[in-house]
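For reference, the chain that follows is the form predicted alone, supplied as structure tokens.
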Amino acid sequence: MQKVIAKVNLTALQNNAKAFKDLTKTRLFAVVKANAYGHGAETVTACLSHIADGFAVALIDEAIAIRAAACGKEILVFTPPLNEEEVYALAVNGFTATVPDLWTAKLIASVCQTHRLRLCVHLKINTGMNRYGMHLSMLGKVCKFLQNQPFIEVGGVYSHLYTCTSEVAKVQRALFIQAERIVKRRYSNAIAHLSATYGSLLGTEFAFDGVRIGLGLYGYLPTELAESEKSIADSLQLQRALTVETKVTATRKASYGGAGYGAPCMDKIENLSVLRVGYADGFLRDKRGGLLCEKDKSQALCMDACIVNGRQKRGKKITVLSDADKQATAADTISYEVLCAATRRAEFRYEYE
């Protein structure tokens, strides 16, 4: 009772989905982490469970999370395991996990060979983004000791684009190709996949046999795009899938001078009210203290409430969040982080239109 109302459009999920599909003609892993970017992600997973051909998370209990509603699809786990428990959750469940260096796959190689269990990976390889992956050259080692583990398939390989620069992508590519020439030597069912949303737009060049869309199947792009990108980004015609809501749950008139904790800060203001959303349900705060993604500045934002000017009809409907992109540019932020954060403690209601 009372929770903020997020509001996801499940047929703008699929008509995104649809339209990097028909931009890229290759497979589409969707990447439903972070609760789907804050959309839901069981429910996003089923439905696009006809459209993807696979999906991605960040962790295994996210992975856990959306198995059922994935239909049989592949999950992989963008994570590398750290230790046997989390490689027997992986293998158990018939997840695809990450290896990026030859620690990981003699961890994988042991456990599975204790366990007679199999496992499909894929390869991550570092070509810039120095998060997780390995160089080449220690590539071709890693895919000799796993040619010789009989319960280790190799089922991919795979990098990331670190930066929304064309130039710099092409050298990332330039690199996975060697990658990709590598470990299609000795697994020749391998799909190889590089690009995400941004990659998506540079051409089927990057495409190779899969592409992994998160920021996009939500309606969002980077906003670093060249304007041949934007172009073709305006071809796709997303939609945003999310809004939020809350309720103005007072009204009063304003007295001795204060709004909310700290110093005054609605000076000359008679008549207030009080929106039910606050930090703790994941919005943001701007330097004042006020909450970002109103366009009234004269306001406070506490951890479970936001002061604004003027008075309104209690219960009225309120909605705090429409365009991610506004309130990421107002807080120096992304929209991926305000779309991960505004429905922390919201209620879900999903909707087809």
The other form holds:
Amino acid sequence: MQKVIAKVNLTALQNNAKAFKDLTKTRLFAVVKANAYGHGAETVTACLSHIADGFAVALIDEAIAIRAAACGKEILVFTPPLNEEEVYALAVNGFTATVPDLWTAKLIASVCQTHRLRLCVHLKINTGMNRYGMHLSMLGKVCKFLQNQPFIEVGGVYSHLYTCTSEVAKVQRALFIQAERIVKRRYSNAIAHLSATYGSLLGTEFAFDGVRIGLGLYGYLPTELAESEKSIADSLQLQRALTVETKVTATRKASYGGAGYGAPCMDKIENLSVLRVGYADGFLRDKRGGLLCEKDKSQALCMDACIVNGRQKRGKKITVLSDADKQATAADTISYEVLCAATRRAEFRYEYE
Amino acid sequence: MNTNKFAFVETPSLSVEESKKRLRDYAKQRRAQNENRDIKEECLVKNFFKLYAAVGEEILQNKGAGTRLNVFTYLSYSLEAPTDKLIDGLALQGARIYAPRIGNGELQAVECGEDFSVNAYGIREPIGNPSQEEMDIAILPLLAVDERGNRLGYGGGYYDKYLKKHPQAVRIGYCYDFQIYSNVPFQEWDMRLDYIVTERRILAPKRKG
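To complete the pair, please output the form predicted together with its partner chain; the form predicted alone was given just before.
Below, the chain from earlier opens the complete complex, with every other chain and molecule after it.
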């Protein structure tokens, strides 16, 4: 098998999900967008279908991919629909749509009326992220409009924390509480959810009726945590679920030329090995740390192969990703980006341990 | 000037026929993106025979010993869930297999032989005389279905008319899992399914008895 092997420990995922559920004591939406952060959305969904109370994805296509695996649990689509076709796809498949403004509310209402299709929606409030979401002052108007729509059911209201600092989060929470009040006055069954992984570490007053756990589910946390948040995070005992393995495909003694594109000419005989992993597999090119984050080894990451110093046995398995945080630091990015990319061309091996 | 901002929302709903057409278009589009068909077929056949073991036994008990089941099944065409392996399996289990043929503007059940003709739509049809036997199980193709068992076909109404005449047949929808949608529009002459078999699950929307 020439493909990179992505091993996903499903027990770790389940334990992480349970840990967050115990911590927040509320509903858990498992965020499985971007192919479950590179872990394989369908299988991750299936293994969490009895733990999570719902799933969240970014796109309609992602929702379609996990629909059967979700076993009838609610699937929330973050990206608001843009046209008739997208609303139709949301409604006919029974997904939950996001309504971030009056324009979308009108669009959804008119399409659902035309096709006589019921659609559950969650209202998105902008509390500072300024990405999607309506200003608090528009919320009453949107609620009033939707209340007269027989085919629309408002199932929830949500917002998103945009920093990892508790001071800002408190301001956002204060705004969100107002939104929650406005929505629940009209829709008593609606659920409010504000926190993602970071917010869930801030205590139960940030949990509301649900939390959306993404990064934490896969065993990682945002890097800039305060001491108190760190101790809570430690108590969760999160396990990292993903490791990526590849094989040594060639090994040689070289006495001239460079190791890889444009590398400086070598002045002595060197042992080199070639790993079957490259940037087309989703690994990041970086000059400082290198693929394996070992500073003393010069490396050259090509599209499909990577040349490393040292003699390795041909066919030997090498782990190239077990700690996304370390690689993210080396490549000057965040663990989210490392995880999303690292299994782009991989073959998945799922195991319970 | 129209001062009511929400006036356009009062646009009349589509008729059931129009909504059906819209869903047909969407379902055909989704069906064209279907992947891993051979793996899914294997799972479909496996799931079908799980259901067949239960349903078939019940019918045979009522029919009495020494009889064979009469199974009416479509011959798959284009991107429909394939029935070739299914038919092989049914034959092995000793069922008598009938397939639909369009004659005199309606669907007739004809016992499957070795040879087929191809009709104007490109669908295979068995050769022989229409059978007068009562069907025990009917396996139906579909474009879309919902969890209540409302089935959406191509719109000819052939199967609905046939099933109306043979109400005793257990109606099984045979399809891929993505063909289950949240809500399928239906009209009073549409026949609901008793079971839905997909490569992932077996649904029993309306249990008999």
